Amino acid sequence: MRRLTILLFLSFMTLAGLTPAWAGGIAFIVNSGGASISVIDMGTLKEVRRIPALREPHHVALSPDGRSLLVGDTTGNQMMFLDPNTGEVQKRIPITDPYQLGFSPDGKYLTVNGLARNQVDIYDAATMKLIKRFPVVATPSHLAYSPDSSTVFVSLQDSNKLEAFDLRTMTEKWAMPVGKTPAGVLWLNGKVLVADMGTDYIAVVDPADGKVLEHVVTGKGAHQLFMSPDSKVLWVNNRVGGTTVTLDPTTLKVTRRYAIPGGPDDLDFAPNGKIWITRRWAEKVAVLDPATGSYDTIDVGRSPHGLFLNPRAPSPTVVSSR
């Protein structure tokens, strides 16, 4: 009842033109099952607003100019553009099945994976014009680029493959088996890492031909991979096993393991050293202190998935539109 009262109050403030001030930047949590985006005050770890989506949002990407946070609404076939400093909706445009999305390092392309429609779409990042559509088999999930933006690598969950696309010629380069139900993809030290959700390991792949060079065991249901901002720690969320592990990025040896129940999925790094982790099956976000292993819990919407932290967002003044 108390939670409902808070949400009704926040909804009233939004309708009245009032914006709650935050203490330490804002975090955006995408609630896939709740058709919404929770806006969290990073200073108080409290939800200050809930932005309605159309049907089923999943992942986010910050535009190259930093002015828009894109949220893909898959079954809604819509891309939302949010102000990353305030959470205000800038616009909504029709996009087919935008599940995972990401901008190339040079800012030229936006790749959008259509998970349900088995397609990988390449857009001009500046105009959002569709340049090329690749039909794939099957279920394109996550993606990563080569540092020179010449290639995008896409995991295909239901075919157990990783596929590479040449962005200079807009052609398919190769599609190779990498393990059961591949999900997260990351470029690291000249190799491509793929988290195989149907196993307990990540696959180390040669980007030239897609051959698997080795397996690195991290935990059951290895799902997503993230490099720390200082490039000294590799983080892997094992969604089925309910653990988050750290690895040495040079040796790929596991250095520490944290228990994060409820399906740890995506994560992001706060300037204070805390790690924010969405717990896909728990309607919660964990804010982990990696030094102690303890974490704070934030209640959000159903099936929290993608997230984005903006610790430098200016604190707004509470104003009325009347």
Second form
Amino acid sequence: MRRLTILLFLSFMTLAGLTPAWAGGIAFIVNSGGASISVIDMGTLKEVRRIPALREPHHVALSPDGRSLLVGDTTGNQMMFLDPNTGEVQKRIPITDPYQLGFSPDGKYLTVNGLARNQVDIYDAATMKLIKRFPVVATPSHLAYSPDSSTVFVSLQDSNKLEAFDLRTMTEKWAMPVGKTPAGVLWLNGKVLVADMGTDYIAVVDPADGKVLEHVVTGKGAHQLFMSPDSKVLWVNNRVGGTTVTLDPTTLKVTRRYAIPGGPDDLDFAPNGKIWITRRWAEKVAVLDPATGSYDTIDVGRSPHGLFLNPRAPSPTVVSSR
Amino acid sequence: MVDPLDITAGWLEEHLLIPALYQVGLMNWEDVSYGWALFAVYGAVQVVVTFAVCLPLERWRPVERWPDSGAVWVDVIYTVLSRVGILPLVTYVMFYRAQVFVTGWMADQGLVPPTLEGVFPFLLGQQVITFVLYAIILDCAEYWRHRLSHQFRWWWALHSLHHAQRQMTFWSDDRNHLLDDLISFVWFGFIALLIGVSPLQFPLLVLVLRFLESLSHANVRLSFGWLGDRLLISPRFHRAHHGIRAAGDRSCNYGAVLPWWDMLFGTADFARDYVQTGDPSGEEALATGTYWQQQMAGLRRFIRSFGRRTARQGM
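Take the protein just shown as the form predicted alone and give its structure as the form predicted in complex with its partner chain.
Every component of the complex follows; first up is the chain already shown.
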């Protein structure tokens, strides 16, 4: 009888839209080929619902105040603003070809790469007014800032170049060849790392002049780089090889290799130590246990690309029943 | 649930296309190759489903029986090229690029690129309803494109290749001159840009529509009944359009999937029965030549159409 009472109470709580204290957090997975964003309950690893996008969303960025999750819809020419705690759509505004996007560390600027339109747009993060448009030679794909927010580095995927833009003067600093198909970019210990999807290595680049200092082999189709929240592990997804590898950020030696088939792309870090990885061609997300190398699988929409974990959000399972 | 066709396309991408692109140093084509893989897999399924349904129908109640059906094989080549091969890739790349630049330019001017969902926000996320509305609009546009292709001499010269087939089967839907295909692409692309359609969002429904178009060409005595024929185009209805007496600007029943536009604009003819197909005014190569002989014959007829007006027979 007591169980039944508890069950009825929980049902009432759910119907009333009340959020229990043991909520498990929300994962947002952007389905670029399915024009939607999957909302995943991080506690149950189940997809709760899908937020419709207009055409082709790819990447996400959390606003500096943490109140909005921005999702760029490229062919929809639209920026979606979501509540990172609930997934509610706050607003949609017209923006040209927003592919990759990122806020500067000081929170002043939002850089938006227009991959298909060959342009890098710098917005005022507070007002979303376009400050400067840099036309580039080809397909700006990924970006990273210097820690002082003075420079943004953009990989130009269909060329062999990495380009640096001075945000203080709003001018181009340099554009230098760094590899066959430059993709992910990351600032690390005073250097810029660029993953080269056309080869099996990442290039270590001097941020002052763009010269390549060394190559570090990670795996075929090195695509995207991520630093763990404690800055102790560098993660690299290798698109063609279907692997995710870890490196020591000081020595840049590969320390472990995980098989993640299906085109591993972006990843994010959960507080329980699990690594969430989108698998573009498998329509799945892998939730990897780095200790064992095994992973759980979550079915999502077509071509899952960008993702964002908000472990502090209430359980979307309860929220969605409102 | 994950779509098995998507998974097949993903497998194709991961195990064949990407390794090949990596080897030849073309990884910048990665995204495009995935779009093609999706088109190709859905196209291949279209062909298989159409074959599995239409072939038994054609064996069951054929309108005509031919001692030698060799001319049909060329239509098979048209179908495979059109639905699985290079054409979907070209279409995808061209349409995608055009859409990006046009709508991006509009967004730069402070204009919101038009979409049905923009006009009717409640449609956002209602993919099936949205697709049905897009499909109806595009079907109307296709009716007018097709009807106009019968009115202009130069256009009919190209389109007559489609009508030359005397052994019309479900394979004949994609039998078109490449220039006629190009015009169709520009026409379709323009309309699609205007209303913001995105075919990759709705591959399964595209599959159904293409199946219906193939079925309408099938060599089968099949009508959907008085009401059904007025809701969807049946093989009987479309065969009247391909009739010998209906070639050129004397034709009727121009619709692709829905007969509504023929009914609305006064070109519907539900009375004509299972007529003989073909276009006696064209070169024999248009009907029974190889793929390239048909293309060249169509090109010759197209060039001649700009010359002095003569009887249609000599055009």
